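Read the single chain below, which is given as structure tokens and is the form predicted on its own.
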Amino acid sequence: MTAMQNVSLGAHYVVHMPQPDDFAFWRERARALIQCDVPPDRVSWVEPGGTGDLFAHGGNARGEKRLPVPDKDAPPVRVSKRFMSLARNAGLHSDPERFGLLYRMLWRLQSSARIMEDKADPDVRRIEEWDKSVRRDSHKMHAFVRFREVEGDEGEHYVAWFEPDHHIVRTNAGFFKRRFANMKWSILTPRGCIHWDGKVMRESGPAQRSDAPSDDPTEDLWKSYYASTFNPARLKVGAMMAEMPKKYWKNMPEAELIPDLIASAQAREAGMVAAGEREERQQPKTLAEISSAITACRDCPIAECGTRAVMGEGAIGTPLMIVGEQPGDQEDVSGKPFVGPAGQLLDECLGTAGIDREAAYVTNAAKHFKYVQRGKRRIHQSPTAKEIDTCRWWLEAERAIVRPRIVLALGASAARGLLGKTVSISQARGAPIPLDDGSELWVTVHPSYLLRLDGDAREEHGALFARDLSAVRARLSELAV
């Protein structure tokens, strides 16, 4: 009987997969069906626990014995290396249509050997997406499995819980066997479990989360290590969330540290920048040294704008230091801080509050004017957080030499230059923030903010600004006693 005679006219065949990840079984059955010239629409592929087609050929409960058998001289099956490479991973995907689509693509390859090179083909695209998704799932398993120690009858044993999206557990068993060859361990998942006793790998059925331990005594040590190696300078929250989705956090002891580490990253990054620079530079001993150094500084892009470095102004030992964001257009021209419209408004408000500007030291968080050119005008552009953090070295050097009792930060950029992190003006204003040298930081808005307001808003926020300055004046009086 020939292969064609072996195929019943119009028959529909069912292939029952013994395991949802058994690619070798699929490949063997698919090759035979192709050699018997059975088209894709006459084959159903059923995973364990699934049901076959009601109109499938044959009466056998599993169907395989009724599948056609190719002749010994049947033509070989044509297949490309690219198809085999993608199909192995695609066969591990959780989509129940995967084996049917793979068979359809194998059928198409017999008449179009280069079909896998067609990136626009919907079948090719879908197989590529399955491959990518499975590889990503395997990567997550390698990265996020966390073993916890349990005590058993046979001594030390380690157990991990993982929730894969696809049928990847058995395929990745070899990775963990090689990596933890000297440990006795189990990886429990809802799709099946693998166990290694140091010599033999075995499998078992699906598990539940409650089957795995929740913690062990070594986790405190691991969390301490994780926190100490967390690098805030390289933090990219979006990328981190893409690589480590929250669904895996519950299985990772270090995950409970992540929100606080992210929240404090800006301050830690600024501290690292400052510490690194201090290691390489000698601390200036005079304001004249700082003035000379900032003129030559090229540590951030603002210094390349062609503007001059504007040094702070005031006496050493004054009890009040006032910090703005950056020099403006007129400050760049004159080389002095706070001489433009915002500086004039500041002088007026300081006088009303009873604060003598001449008795204060006035400077900026960034030392160069950052702007964009609009015709003949230079329009102010706010410095970035990184630019402010880079310039923080100079601001800290000024503060160390002037030694003020109170530092007044005008705006969020100035506050970041002093704290190393971004703060909310509305939440920080009205109360002192202790600094590391024993001085106090008071935060309010920048006068330029008031200049942008009109009507009732100008009056309301002007009153809040005046209140902040009055509170600083009262605190100066208390410290002078």
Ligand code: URA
Given for the second form:
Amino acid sequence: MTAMQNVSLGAHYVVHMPQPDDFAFWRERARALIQCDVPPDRVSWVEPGGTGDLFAHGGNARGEKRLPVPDKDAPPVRVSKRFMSLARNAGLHSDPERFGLLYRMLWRLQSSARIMEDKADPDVRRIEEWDKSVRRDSHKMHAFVRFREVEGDEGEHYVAWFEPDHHIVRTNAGFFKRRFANMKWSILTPRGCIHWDGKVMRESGPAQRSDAPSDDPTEDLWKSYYASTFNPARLKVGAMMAEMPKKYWKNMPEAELIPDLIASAQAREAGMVAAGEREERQQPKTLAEISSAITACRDCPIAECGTRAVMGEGAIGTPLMIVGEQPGDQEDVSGKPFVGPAGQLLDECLGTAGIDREAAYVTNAAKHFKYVQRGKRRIHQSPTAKEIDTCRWWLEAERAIVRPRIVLALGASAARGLLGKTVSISQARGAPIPLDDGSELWVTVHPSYLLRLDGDAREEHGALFARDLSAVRARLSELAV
Ligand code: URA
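Alt. form predicted together with this ligand, vs. the form predicted on its own above:
So here's everything in the complex, that chain up top.
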């Protein structure tokens, strides 16, 4: 029997999702339905208990036996990486239509593989909006969950109440586990709860606001901490309201202080020194901490651009750190540094110079893709000196953790990110510049500069770039002895 024969003519299929955030379940069923050639208008996707009830059990697989089974030799399902990464997040949105629309998109991808690149397509736009909204919700959960201490039979336990807009609780459990690994805590939400006892993560059904404590003595500590770190120089009331919607205020003890702090902001601003601001922030201790912090960072306008913050990639303790300017279009999509055309040229030239990229730590001076939209294209814009300087804190934090012996700056933005001042590449290249921790900075051009050249100029500057990389290679060998 062929896949087509497998499907009863005109039949309508109902897929009961066991959980509203079970993307793996959706993916498996969607693949089978596509392989059986079932069009989107003949499938309904039903969630357990409507929109809430993240951890409800039991409704699994009602009507499942009616789903068709693909032939063993059915053609594979075509998916693009971009679709999968957006769909994974979009599937957590609270819109009950999401699984149906994702299925429609998967169906459309079978005949037009590049459909995800069409920014004007209404389905693509909707999935992108869902993805963005889910990411924003996770960001708010990371930023606004506040634990209150309660005394239980087994000692101290911290409890927080949070009201997510989407089905993000389970997917964010790992973040809180890493961050509060040594505490016993519970996060209660109307969509389901998670509990960590220092060893094991548990889940339970939806909770109510009244299940969580509303105040305790640690709130005073919070409030004084918040008052001392509140930064009037950065105060933008509109942005603050958007970032910290009032619905979260009631869970945050420090919110009580906000009206007074706003009132005195002008007076305090004069007394603040910009350089001192960052010192009050805690220095991240792991690359994972930096990675989640840059995702939440809104210290400069670039953070609002692009899809995501792109974290550096590579091992701690590696002798070479390579620093570019900022992620480009493809890096923004994939979340990895130097994977686009400049990255390919870099890989090629590193290979020729005998430098193993896999053994280096590769990152950027700015962590977000800055661009302007022209039609369907996103055109790269260089970060300003101020934006590079703002992002410098993260680059320095990465350098402090990775501890490379040699840092290679690709281009002027990277050099500024490392030195905190602008240098001329032609003057700085060819010799090491000592850095504060005893490591050496080597400066060369950015590979995308070479991509913009052709003819003799490309050859000439390509040779200079190769010479710079060979010098770095030689220095790495010397240091390894
Ligand atoms: N250009 C950069 O500077 N960095 C990247 O990651 C990609 C392109």
